[in-house]
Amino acid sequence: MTYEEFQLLNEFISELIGVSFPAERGRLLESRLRPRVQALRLPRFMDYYFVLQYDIDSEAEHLMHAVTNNETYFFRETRQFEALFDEVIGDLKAEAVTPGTIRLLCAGCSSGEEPYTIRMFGEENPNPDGESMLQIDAIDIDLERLEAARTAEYGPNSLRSTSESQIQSYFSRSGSNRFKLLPHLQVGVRFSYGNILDLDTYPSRVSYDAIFCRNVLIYFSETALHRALDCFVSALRPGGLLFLGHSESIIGVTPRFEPVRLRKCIAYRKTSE
């Protein structure tokens, strides 16, 4: 890959979905894309170029699952979730658009590790009435990811942060070291293709009560960064809260969210401005 096809093919990405890939990774975007250029018989990456100029909506899904990370397991970094039924439950409920129900987004779902485990946490923090408090909107833009968490059944990587006690209340063994979460736990939880940058592909018109992003914005590059805040400021309700990744800080980015300094980590409010 050239310098100029890298340069080309890492801002129309980054204009797409918001990943963005430093020079210094340049071999790195390069890995990803040569299977898929192999694929086409295409002879050089700024081939592939013009075919995503041009064509697009028939690449764009191989194009999505060739760039996005995909790192994730259950109860990974669990301060935020902690916080969430620990801290802030009560207030958001209280205030919440649904009465009674608190609606989430996971922006950038993966297949599904993440807002499987905030059900598990809201399966021990129930309302009074026994029944879920929880309603989760998830949304990735790797279609394939999405397939896999509609499936919800999952290797031992997915379960490397889960305890013994947890695989036994939470899945059934479907097969030589698959497992598949029970079928309550998927009751709330939404799968759909979104784009963060795309406040048109999101799932709901209903305003939430939280969204979680965690490790997805440190790959944005600032320009997109700011068009995912401005979507996520008009999908949260006054006074929304937003959770980013532990290593992760929109700290004087934006006016439009102010933090929030709870024990294990630090949200951030949607401000009236």
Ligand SMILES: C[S@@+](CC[C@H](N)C(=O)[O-])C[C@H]1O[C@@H](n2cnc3c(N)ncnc32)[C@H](O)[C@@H]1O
Contents of the next structure:
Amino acid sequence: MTYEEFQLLNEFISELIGVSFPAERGRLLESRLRPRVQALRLPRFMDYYFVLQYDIDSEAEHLMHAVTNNETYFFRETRQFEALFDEVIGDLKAEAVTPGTIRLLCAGCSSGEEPYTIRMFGEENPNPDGESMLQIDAIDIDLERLEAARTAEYGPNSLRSTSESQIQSYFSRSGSNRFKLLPHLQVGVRFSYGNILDLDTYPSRVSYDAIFCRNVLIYFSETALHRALDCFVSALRPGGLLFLGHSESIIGVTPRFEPVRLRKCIAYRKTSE
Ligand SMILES: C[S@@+](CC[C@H](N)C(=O)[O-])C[C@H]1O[C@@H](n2cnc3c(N)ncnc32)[C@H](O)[C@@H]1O
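Given the form predicted on its own, corresponding form predicted in complex with the named molecule:
Whole complex next, starting from this chain.
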């Protein structure tokens, strides 16, 4: 891949889905795209760029799968989930758009481990009136990962931070080293294609009480980060909260969110500006 090809493809990807490869990771982008260039029998990466430009045979779908990092697992960095259930759930519920239900968006959900973990936390922190308290919309651009999420069957990699007793409580064994999430834990979690940068692809027009977008924005260009935050502002109700991954911070990035220092993590509240 020449430097010019790298720049064109990198810009195209960043504009489409936000993900951006710094120049020193050009080889990584090349290795991710090479299988597509070969599968389409194209002589040069520049030809692949033209295919994408004209969206020939919906190549963008393959592109999204090729360039995204889908790493995830159950009970990954649980501080934000603990903060949600230990510290802010009462306030979120009191001001919820839909009385009695907290509406969450999980943006960049990969194969579902994150929204299902939130669902498990919900199971352990039930609503006093017995009604289900959580409605979780989970979106991703990678259709293969979404299919895996709907299947809800997982192996050891996904369960590497899940204790034996949690496996017993939440899964049934479905094969050698395969575990199927129990059906009642799939209720209230809806998966759909959605691009964080495109509000029209969000599954609901009703505002969310909180958004989880963890380990996604670190891969975005600065421009895409701002576009993503603008979309989150539009998708959150007034006073709604944004939770990011533990290595991600938007302090000082935009006046539309103010940091809220919780005991276990920082969340970002939508401001009224
Ligand atoms: C590293 S995984 C993080 C999964 C999960 N949030 C977690 O923390 O375990 C990043 C996910 O974000 C998705 N993603 C990247 N850009 C996206 C975009 N513009 N819209 C929606 N999903 C996106 C990728 O497909 C990938 O599944």
